[in-house]
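First, one chain by itself in structure tokens, the form predicted alone.
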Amino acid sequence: MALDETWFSEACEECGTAFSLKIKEKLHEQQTEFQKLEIYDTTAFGKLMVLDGFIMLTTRDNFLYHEMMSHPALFTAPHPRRVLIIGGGDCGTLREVLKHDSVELAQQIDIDEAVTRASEKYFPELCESNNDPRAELKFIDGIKWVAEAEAESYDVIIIDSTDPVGPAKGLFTEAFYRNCYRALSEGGVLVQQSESPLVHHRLLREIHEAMNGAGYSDVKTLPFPQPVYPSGWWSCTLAVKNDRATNFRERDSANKSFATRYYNIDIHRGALATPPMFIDEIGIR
């Protein structure tokens, strides 16, 4: 909701808090086939994308999310050649995935083409790899795509989705994770954005239960800072097919050939540690 003409504020009823950004102007407003899309220019966080009133990303801090949604998974998979991204319409995760020389194909499946077209205009730095010959962008239903995917056709599947409401709700179910399991190669990795470990305890429990129920041998939640999201603390959850999440390729991570702003081997190791609150309050290990 808007506080007044100079502030954009997103209230989190579950947290009892709100996060606000001072804005200079609204740059774009559009009712797409699926959601309301808005772009603002802010005084301190650069461009701001909002979907249905919820903050999706800003220029200033999106690297935290995009790096953690991609690099831990790709350095955990033994041979990350074929990568599927479900959602990710802003293309920031796609850009990070294509930094890995081993990747031969990165398919991005997002139902709303308008998000990608707006990102190309207002967040061009996130879309700089869209024309990479290894990239394929498809604007169709990701749940249907995974259900029809060939067995063992991907090494990494990244669920870069919005919150589990509306069309995205089906991306958080055991049935969907089971289809991802079938589509993953041996040792393959699924990663799901999994909301705030400080606030969304029930959802995190449900994600772990659903991933375990789908047959994954190891499930780990990796927390990271994300200032513009509720509580300022976010997470992604890794699920590994017949391997352990802790068995990531440490040498390759330490000697990566590309620059990052947040991710490195020490961040990866630290994110795999289990805070006592995960056990006591969320019930996961």
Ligand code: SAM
Contents of the next structure:
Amino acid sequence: MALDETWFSEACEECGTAFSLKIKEKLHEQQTEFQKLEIYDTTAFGKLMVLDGFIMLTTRDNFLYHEMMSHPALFTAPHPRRVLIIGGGDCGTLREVLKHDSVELAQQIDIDEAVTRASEKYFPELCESNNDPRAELKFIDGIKWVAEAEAESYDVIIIDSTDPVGPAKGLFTEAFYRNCYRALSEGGVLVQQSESPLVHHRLLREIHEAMNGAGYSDVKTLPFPQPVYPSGWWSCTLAVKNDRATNFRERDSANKSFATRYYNIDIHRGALATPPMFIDEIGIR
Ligand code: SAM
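Shown: the form predicted alone; wanted: the form predicted in complex with the ligand:
Next comes the full complex, and the chain you just saw is listed first.
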């Protein structure tokens, strides 16, 4: 069946697939200084945010991504007080981070203020913690921010970025991961959104090589479902400063004081398991 203009489609050339959402109406279109930002209302997935033609998030399934980008890293850090989010302009990761009582400061550094302003309007539920006194939102380049950060000033750094093109390209490099390493406290944790384990094998290998090269003692990719991203199977990669990525605060995770829809201790344990194809076909673990 050919799709008409009532569908939004994102084609993935390297996957040989396209993913489509039935649209009720386009709510917003803006060429920002950095990217083209579009918001749609869909019939089945709620609101949809698109940057430069690529799906960023929908109301219906963003919880999978935001919970997996936050809770495994925060429960791996020994005592997460200071958290830095690079990108993440929709504020969903910030909301999850602020669920942790130990967090005293959560800084979100997105290059594009327009993303946050649109999120406040169309995804207010993701922005409900933006006025938390522990939250700090700044709109500048995350690469520069980390390069100038004080040594050992963060316990967790979350790279909630767009794909490695345009302004986000430099967020996937060894030089950037080295600056993050310097900015992390002992036992600190870096987590990067690391694309699809079904499709992006070379990128995943490069992320592991770059993180290992930057000095982290352990690097581990955690897969999770994400229906609206290419292939529907996504991942985040944890890199730990002088500790093991498999060593997380299990008791705190089991007794967490906040609600989640996907993350729990068993999901965390399961995501730490290594599928044989990670080793055999991608060359990572
Ligand atoms: N979950 C999404 C995904 O994986 O497709 C990412 C969502 S979030 C909206 C990505 C954010 O990264 C965007 O708001 C973009 O402005 C931001 N970004 C890209 N490059 C950046 C940089 N160099 N510094 C800070 N933020 C950056």
